[in-house]
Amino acid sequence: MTPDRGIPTIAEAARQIKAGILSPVSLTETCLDRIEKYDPTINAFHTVFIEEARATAKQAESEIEAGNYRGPLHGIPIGIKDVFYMKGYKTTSNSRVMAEFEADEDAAVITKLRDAGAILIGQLNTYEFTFGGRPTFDALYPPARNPWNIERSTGGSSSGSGSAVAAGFCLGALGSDAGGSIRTPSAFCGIAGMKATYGRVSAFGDLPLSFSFDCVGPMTWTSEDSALMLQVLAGYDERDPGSVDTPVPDYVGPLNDGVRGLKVGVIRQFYTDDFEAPDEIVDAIDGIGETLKELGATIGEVNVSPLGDWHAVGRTILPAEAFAIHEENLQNRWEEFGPLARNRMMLGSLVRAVDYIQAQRRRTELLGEIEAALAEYDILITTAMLTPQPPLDDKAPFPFLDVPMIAVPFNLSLHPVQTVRAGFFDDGMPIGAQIVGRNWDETTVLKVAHAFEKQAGLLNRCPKLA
């Protein structure tokens, strides 16, 4: 057990499982205590399947006692972003217009999850259609906490999956990434997070803000156990048109074969040119270059578009894209939407045709830049985000306004990123950084991650809930 964290990683469950020296149902109650104990004051789920959840265990624990072993993830415990369509269960996307939506068959990642044996433990908050860009209060249900400091903002929008993954109440969880909603609450809440190469993992099921951007990966405390749910939930699915048929690597395999000889890009132009960073950000970002060197990776620098120029392209492709999706609640359930999700969707309403292809131009010359350094580098590397974790109250109406959006440029890209925790602000709260690779190589990504965060020995370091 991870002492202070009060629940193993999935790998840590998984051997002991697969020995017989953890139980399901004793580990799925370890978690069930958790949430009963400490999700009042983080409110990371909204619900919790307590009876499913326990009939599961003592399920798996039986096909386990019988070999049936089905896997790592066999007998897991794993949040669900509430985005995702659970047959018996209602979806909501955290929206008042989805208040009574049930879907009558499961997302295609719920499916893989459930035949791997996974025990599905819950519902997570999420930010209302995963489009708010802050924490609300007035959507349907309250917004999930920081467990590092429940005053300070999850980032989102998967937040209730940063928060329950960081506070131990589940082993791993599901989120949704079409901007940054993976990668920021894995940031701000100090754990890992994977946006796999845009069609790797099916988005059938996952009520979707973008047609272009969407996608779907896990979070976890660490990258090795991105890595075994990457390999549960990746795979071609007809069902989605953004699905891409490609052969799934092993992803947990070449783990630790090290990155000696590898070529590393610190795009640092984002964090210290076009944007000031704090000096905590900037000193962490830089360390993880110099880990890595210090383990045989050879360090170099990469300059591409400022950073403005991605944030225009992607708050110009984004709202068109979130409006189009949601025109016609838009129009008939108007006061159904909380202000901040209605306003920012209506932003897309005022792009015209001509941008939108403009920028959809523009993009395809960014997303040329990043191939090109990707050609001379095997990973690049930035930071994942630009300010520490604001208030939870924080009221700015449009925030992305006040800080471009560091997660977008690989939205735009489609490029495969982990976001792993890089250091500590002065106050204890985490710093999250983004390893970005080449297209379907999420194994080199997810290499260099475990490298990184083993040699780092920062994920020591845990939340101190009361």
Contents of the next structure:
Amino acid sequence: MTPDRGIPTIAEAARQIKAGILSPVSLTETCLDRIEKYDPTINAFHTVFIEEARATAKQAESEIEAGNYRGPLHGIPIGIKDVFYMKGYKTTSNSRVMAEFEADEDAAVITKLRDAGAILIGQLNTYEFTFGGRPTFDALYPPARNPWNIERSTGGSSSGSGSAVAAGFCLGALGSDAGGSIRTPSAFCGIAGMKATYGRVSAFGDLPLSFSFDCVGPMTWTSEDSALMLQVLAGYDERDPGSVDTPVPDYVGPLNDGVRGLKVGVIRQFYTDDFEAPDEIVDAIDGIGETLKELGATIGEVNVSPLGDWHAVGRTILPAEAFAIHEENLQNRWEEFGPLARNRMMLGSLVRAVDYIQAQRRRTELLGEIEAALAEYDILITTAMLTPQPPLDDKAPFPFLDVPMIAVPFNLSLHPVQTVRAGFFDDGMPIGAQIVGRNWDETTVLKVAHAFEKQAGLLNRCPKLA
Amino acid sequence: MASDENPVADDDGMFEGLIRASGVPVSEEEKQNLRKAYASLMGLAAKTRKPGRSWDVRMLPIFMPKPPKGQD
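Having seen the form predicted on its own, I'd like the form predicted together with the partner chain now, please.
So here's everything in the complex, that chain up top.
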């Protein structure tokens, strides 16, 4: 168990559950105790499935005792971002507009988790309709707080997922990512998170924000745990038009194969030239390259178009698609939206068809630059954050317009990305990095992330909860 | 009037028209904030243009990468 974290990793717990050393019931009770004790301050969950979680844990225990072990997620408590359809529960996306919405079937990833024997422990906070930028105080539920410092932002929009995993309320969580919504809270909360190749994980039953970018993925303490979760979540689903029918490889087996001989390209310009990130970020990200070099990888530097170009494309496409998705509700239920969310979406009404199409054409060009870089390198690395975690009560209405979004390039390019903890600021807040791989090659991404985490030893530090 | 720096659409008339066309009942106060954001947004939209871009540069017809080579 990681010192002071209060719960094991998924990998540790799975080994112990399989061996009969750890009871899913006691593990679930540990999570519920921590939620009861600390979540009134952290606000990661808005609903905890106390009775269902206990019943599922008991069932898991009985199945395992009877010799029917389903796999590494059997008996593991997992938190659910409140954007996924869950039959029998409301799915709100933290909006008053959706306060009474109840889907009549589960999202694809919920079905997969249930089939794997995971214990769904509760619904996690998000930004209203997952439109990122910063937390909203004017939505259905108050924002989640960062366990490392409750006055600082978790990042979003998978804000509750980031804070719940960091706080040790659950062993893993589901997130969704259209512009960094898995990767930013993973970085801000010091955990690991995977945005897989677009089309790898079904988005059926994920309330949409952007048809071009929406991805679903795991958020966990370690990259090994991300691999264990992704193994369950990945796979073709004909109900999702973006889902691609391609084999799912073994993500877990190769984790310890090492990085010797891999070519790693660092996109330094994003955090040095295009945006002047603090020295702590520069040192942390550069440090990943040095660590991987010690492990036998070859390190080079990659240059692509300025970050502002990627940002411009993402910020033209995303609001336009979000407005199209929510147009009817914006027209008819305007007053039920929080002002921040509705104004962010209104930007999309100002994007003309020609602006949208030109942005999509520029995206095609930019995507080609990442493909070219990944023809030369096996892996790309860059930062997952350009600034320290902002204050929780930052009230800028359109923060995503003027400050470049560092996660967006890989939403445009569709490639798989793992966020890892790369270091710490002087004040103790975590720093995150992005590890990017070729399409469909999450295996190499996770292998590199795992090798770095083991060598760097940065995951021993945990937030101190009060 | 469109400015020299931003030839795309940063125009009061265009802004008012698009807001009206949206059919969304935006308050005057929110409209003022949106007007400023619109200027930033059109600055970004201008950056997506590229003089002399070939007609062959298309938007993705579908939003998914193709399967790996050697697979159907």
